[in-house]
Amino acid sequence: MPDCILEARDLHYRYPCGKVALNGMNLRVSAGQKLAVLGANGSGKTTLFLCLNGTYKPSAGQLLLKGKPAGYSRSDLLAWRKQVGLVFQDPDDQIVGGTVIQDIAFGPLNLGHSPSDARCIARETMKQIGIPDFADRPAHELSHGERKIVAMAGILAMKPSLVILDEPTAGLDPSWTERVIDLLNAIHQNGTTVVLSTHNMDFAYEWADEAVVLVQGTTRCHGPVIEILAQDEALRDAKLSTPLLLHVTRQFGLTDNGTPIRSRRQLLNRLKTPSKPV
């Protein structure tokens, strides 16, 4: 079994106003995983993520970071955020620098790098994700898609082993959505574990290894994405829909040589292949 990077056990969180956001949440994130966190608005996804990177301290329950209880001292949180990076849904909640390079260098500076080293790390990160010419652009002049990429770069510059993204494709047109997904895949291929939330069930079905479904602050189910997104009752409880691709392939009994079809490309290739006579 892959090593567990981050684990939530019976996690509870109550906001100061009294609203219960997490009510016995359980989650296990293994190294090398692509995990989709799914649930309706208000199910607890964002609150869970803010607990997972130490921004919020749970009201009850336990968080384990590589098997050890997470701490909340300044040094503990600094070490935690070296390993676990969080990208917010709205990049304007995250971008703090006047220019792109200032913003991306901000994280490495907070980790103790010198200003010159932090700028070198920022430039290298921009090169790796395909935005080397963004360095001196004012952050406020970027498009929404560009700001999303810059917010991701700011986290990647800190070289975490786990990146958590809250709705990374929300508000993006198809071109920017594809670019963000390509970047997510590149991040994962470079050895980083990726956890994200999304309302796009077709994307989750194609992209993720595992999925967890949240209902009113609790874990409804967690497991391989192929199994979880085939649980119609669980999806109805969570106010989620069955992925269209899964619905169609189940309806017509289509597989790719016995394995589930999880992409449009697979489906088109299957439809081009004549069925064998029974």
Partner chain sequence: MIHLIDCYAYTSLWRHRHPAEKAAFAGGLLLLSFFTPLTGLFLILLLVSLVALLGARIPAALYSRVLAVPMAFILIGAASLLVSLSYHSGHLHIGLAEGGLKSAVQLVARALAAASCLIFFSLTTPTADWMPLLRKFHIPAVVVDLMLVTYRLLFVFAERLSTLQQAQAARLGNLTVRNRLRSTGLIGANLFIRSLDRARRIELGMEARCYTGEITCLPFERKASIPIICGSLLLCLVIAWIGFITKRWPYA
Given for the second form:
Amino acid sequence: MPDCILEARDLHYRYPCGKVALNGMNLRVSAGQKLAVLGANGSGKTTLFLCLNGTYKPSAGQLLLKGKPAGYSRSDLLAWRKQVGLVFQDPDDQIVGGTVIQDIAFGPLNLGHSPSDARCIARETMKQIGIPDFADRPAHELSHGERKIVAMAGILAMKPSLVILDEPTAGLDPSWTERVIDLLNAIHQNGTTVVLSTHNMDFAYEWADEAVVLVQGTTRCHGPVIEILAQDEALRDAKLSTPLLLHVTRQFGLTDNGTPIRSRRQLLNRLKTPSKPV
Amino acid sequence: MHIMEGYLPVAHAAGWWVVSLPFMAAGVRSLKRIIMDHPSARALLGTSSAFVFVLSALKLPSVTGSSSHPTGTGLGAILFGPSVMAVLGSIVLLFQALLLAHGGLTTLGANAFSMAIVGPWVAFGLFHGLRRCRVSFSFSAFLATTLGNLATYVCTSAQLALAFPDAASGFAGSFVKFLAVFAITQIPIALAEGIITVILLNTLRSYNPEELRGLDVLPKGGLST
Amino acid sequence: MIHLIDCYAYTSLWRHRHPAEKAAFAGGLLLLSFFTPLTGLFLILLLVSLVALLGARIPAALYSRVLAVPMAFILIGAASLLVSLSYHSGHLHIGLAEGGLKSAVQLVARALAAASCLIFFSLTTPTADWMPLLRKFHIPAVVVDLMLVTYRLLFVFAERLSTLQQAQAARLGNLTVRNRLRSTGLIGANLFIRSLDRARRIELGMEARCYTGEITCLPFERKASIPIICGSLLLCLVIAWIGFITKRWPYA
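Next up, the form predicted in complex with its partner chain, please; the one we just looked at was the form predicted on its own.
Starting with the chain above, the whole complex follows.
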């Protein structure tokens, strides 16, 4: 059983204006996982993420980091955010540096690295992500896709063990979406746990190991993505749609030697082979 | 109305720097206090100066047909308070000098005095004074912004007159000359900016989002009057 | 216009030279322009322009366009020096000022020389490169941090403003002066509300990266070249000397 690195138990959060955003949310993030958080607009995904990185303190419920209750003192929060990186949906909320390398070095500098070390770390991160030539470009000259990648790089440079991304593919064209997904897979392969929220059900179905569905601030269901996305009623409650591949393969009883078909490539391969008797 | 780089003789340029520095230093102390009490004010102050800068880069329609730029200092004084404006205004002036070739570094002291110190204090004083006399919000804002702008223009004319006294009539004659020359552009800008500020502030008041309450961290700032 | 100087600076040929070198050259000559007579001023303007156009390869069109920005103010102000006002026996006399032409020419020359120095610096040194230098000049950290956030955001706001203006124009909000004033006020309010919202979110973004209260800047990678800095100062001395020996020339 993989270690549980982050757990939320019965989280409640109410905004100062009175709006209830989280109403008994439960979540378990295991080490090395790829978790997709799914829910309609306003279901509480962003609020949940801000609770998971210590920005918001829940009004009720418990947050456990590696089994221990989360602390909110300055040093606790620093240690917390060193381990848990949050990439916001809007990159302009996170990019503060003048040039790309200055921005990516912001995190390592805050963690106490010397300027020369921070520069090395930033360069290394850019190389790993595939943007080494961005170093001296000013942030405001970048396109939306480029800014999203730089915002991610800024968090990855801090080498967190868990990265949470709020709608990482929102607003991106197909080529940038593919780049981002490749990046997420690469960091996952390096041992980082990845949690993200998305509206793209096909992407969630293909990419995630586990999924959690949120409805109005509560957890509707949580489990392996194949099971969760097959629960039509839950998806309806959450105002989400069934992934196309799941829908089609279920309709026609297609599998890849017994395992579910979760990618286009798998489907095309399956369709090319002559149908076997069930 | 920015005094351009190299325009003032060295003694005057340096002199105005010396005059403005205490106000800037007081503004910095004020800023440090605000940020210590409310760490979240840091981002607010940065966005405020970016906002003033962008506003000042707007092109206003002008009666004479040419376009002119607002200063944003009246608005800034009412929203953020005058002590903080000494620093925010100076930051805006620095960026204007380097990014827009508007103004200068040696003349920043003089420009800061008229645009980041005199203008905001006049606008702020007038606004709150008028409100205390139960004058309507709109009229107070309009008069405060317009007269604050005019105060800036008068102050700049005085600075120029001090540096270049008239051969025959000295300071007084020169002062009149500069006032007259720049009146054509400055008076319409002041009026236009007054109107725009009123519309802007009234729109803000009708919104009253949660964020506006964040302004109350700034001493004497905010729209709670 | 906001983008004109800033965007070019990031791509300029001399971008990778240490900002201190450029500051020594431009700053030294700028300060000299206050102390040198007309010949010195022309030399400064000529030298800086040649270095800008031939050395740093700044496009002539860009250089002259930016230099033209302060021109209106400079010329109007100088023109005021040509005229003299006096008040005698109840009448206002307007006449030509004695020595007015000389003062006006001196002023225009100095302003142009100084402006060329400033413009040279801003066209070859992007903001992200000169901002870390400010800490060396003992500008308080709180101010530099503020400048960093301001700089980062002014482009976001400028873009937002331009979108809002285009939307207003598309809805015919710009037809009359009254309409334009009203549109500007509404746009300003909209921009301000969004900027407050943005402020809050930027704060959260910085906290998410363990911001401790002071933005540490990455210093410039290369070291400043002492020979170049010394060379610039030497150049200033040479021009100062030329100015000094030509001081007694007519119209110098």
